[in-house]
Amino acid sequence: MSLSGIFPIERWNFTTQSILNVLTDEDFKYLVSHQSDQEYHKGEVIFREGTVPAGIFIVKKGKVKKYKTDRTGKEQIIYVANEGELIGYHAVLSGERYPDSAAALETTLLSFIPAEDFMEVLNRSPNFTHRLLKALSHEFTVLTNSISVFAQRTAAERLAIALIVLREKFKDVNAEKKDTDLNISRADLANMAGIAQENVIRLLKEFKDEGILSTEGRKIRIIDIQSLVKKSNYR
């Protein structure tokens, strides 16, 4: 089920995908010309914060976690980016150590062009330029928006707020069937929706017993939208 008209998921999703498609065939040849492509297993960290960035990374499979660690190592996480997304090229246009970490939430294919490559390109595209202002212009209201909601929401709205997101990072855009599967440690479900473990697990097991979802091991299953969208209380 779609959640047009229910819940403005457009809020919560950067908007990266696009920015390559303005790209005419010589400059994107031209950006992809040194590209080295790695793949990282769940866990793997992709770079950390602090670190000098060499280039940007494009998701071609999987999905990757960006987060903060605290003094403790407690994780905060970001965002997550699925396929098609670019990461790490905030660091890159600064010209400034990474702001965060990075890791694979799953096993995932990146795509490593040189920051000699991006900048190169960015600076020889107008087209390019634009869409990336607009794509850093809306991440900022995204991030804006998770801070200033999070902050005033419950436990409850805010595991089911992490919920929708993740949904519609794990759907399959070309499958016939209504519900979806989430592949999520409970850990980094806690980290996401930035409340304790324990919280989590007991959470789950309510919005189960209402029959909004199911869950299978670390999968869970998302059974009724409507519902989930309902407890995030979101307006």
Second form
Protein chains: 2
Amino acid sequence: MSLSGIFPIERWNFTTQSILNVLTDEDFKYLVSHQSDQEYHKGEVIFREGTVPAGIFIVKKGKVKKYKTDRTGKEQIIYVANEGELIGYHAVLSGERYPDSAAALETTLLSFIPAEDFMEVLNRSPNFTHRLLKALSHEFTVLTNSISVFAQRTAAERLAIALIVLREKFKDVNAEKKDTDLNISRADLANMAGIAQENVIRLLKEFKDEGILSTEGRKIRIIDIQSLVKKSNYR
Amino acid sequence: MSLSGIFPIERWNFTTQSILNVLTDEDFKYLVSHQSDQEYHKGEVIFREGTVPAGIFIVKKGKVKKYKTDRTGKEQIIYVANEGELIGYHAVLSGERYPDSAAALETTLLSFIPAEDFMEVLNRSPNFTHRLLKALSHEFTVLTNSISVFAQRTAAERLAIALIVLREKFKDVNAEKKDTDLNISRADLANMAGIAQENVIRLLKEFKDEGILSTEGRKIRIIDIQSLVKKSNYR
DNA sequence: ATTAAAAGCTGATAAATATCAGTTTTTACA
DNA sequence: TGTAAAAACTGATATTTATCAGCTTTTAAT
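Could you present the same protein in the form predicted in complex with another copy of the chain, rather than the form predicted alone shown above?
Every component of the complex follows; first up is the chain already shown.
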């Protein structure tokens, strides 16, 4: 039986611009033959800051938050990874420990690839290496933007930006579904925007009053994305 | 006459862990033969956010701030690059425009290498590519830390961290000189810590009263680095 | 369907930080 | 080296944001 029979190739054709799409069939099959599936429940920790990375993860289904926890226990979400994205590879590449932790935002299916197998593909494929370099440089741009956002923006602007980012994350993949409801806790939202939970709630109410969004229980539905973008003051 | 006669090889053996040190003599000479020196005065802009990169820069002498300017004109310093460091290469690698601007913090000598020549070396040397990948991943860790700092820390902690970073930047290179005086404007310090200039001054006074540092005009001398680290609450 | 636990929400208050309007000192350079 | 411009500094005040304590609603598991 062929490998693509065990792990149907369609399963991996992510709609997003996945780095994996640059791999040749051969390299891709190599990775697939060395991967193992892992399922995580909502809130479950995938890896913890400060530990030595054993390999990399590919998000096959679900969403993963990457975050740092300070000494007071407060967590700051750095990034939300979606289907098709690789996580934990920075630490493998730099030879350092994880700079942040990762946990499932919802029930999530991950593909785990041991560090040595990942490095093997990297050594085999200059093409993949260049693509990774490009991806990393792009991520760099994104992080650079995040820094100026966190250092200079108001709470309202930060929340607006977080909502815009989440909207993309929740939209992209479920292309079938039209609704872009964000199913995320107020705590996670606060940790993403870097503001207090109570203020998230107060600001959401403001946004609601202005007709920008509506809520139903925990769920947030963005109604007027234009106004939200304006709120964020983001260029 | 050999190239190393025109550009003495010693001149390039930076004390810092420069990425360039991984290049073979051949590749290094290739870069050197395609470089051109550029001098910038204090405050002079090297490249501007949003423009298309023409190449990369190597800091041969001096210090460079990388920063983003928001619509109100307020600038946020993202990074301070020292001798031996490469700047502007993320944009070249990702094929995007510069996400931030760069300006000289003091009189600075830069080596400019056109994008195509830089990419040529990259294609020639898998070794260099891998080293760059590693460097980028490491920088990623640093930026990740910056985000949680800016999102969650108090003004005093942020200023303390900025001072610690600057101390390293001003120390590393001038190994001959023992003094670690920081010659930086209050405005730059404020833009680095992401706080108001007046608060920088007030906090510096606090630190002075606690015997952590002393000032002489604009110059800051750190006296008690231990206490400063403690102030920063940095792990 | 019931119900404990978790999450969401509210108002009051405290704390942190920015802004403003100056004065004083330092710097750079003619 | 004198001097204008720039930068550093100060105190008062306004604004923003966090914290606290308690109440209400939602969620998820039996």
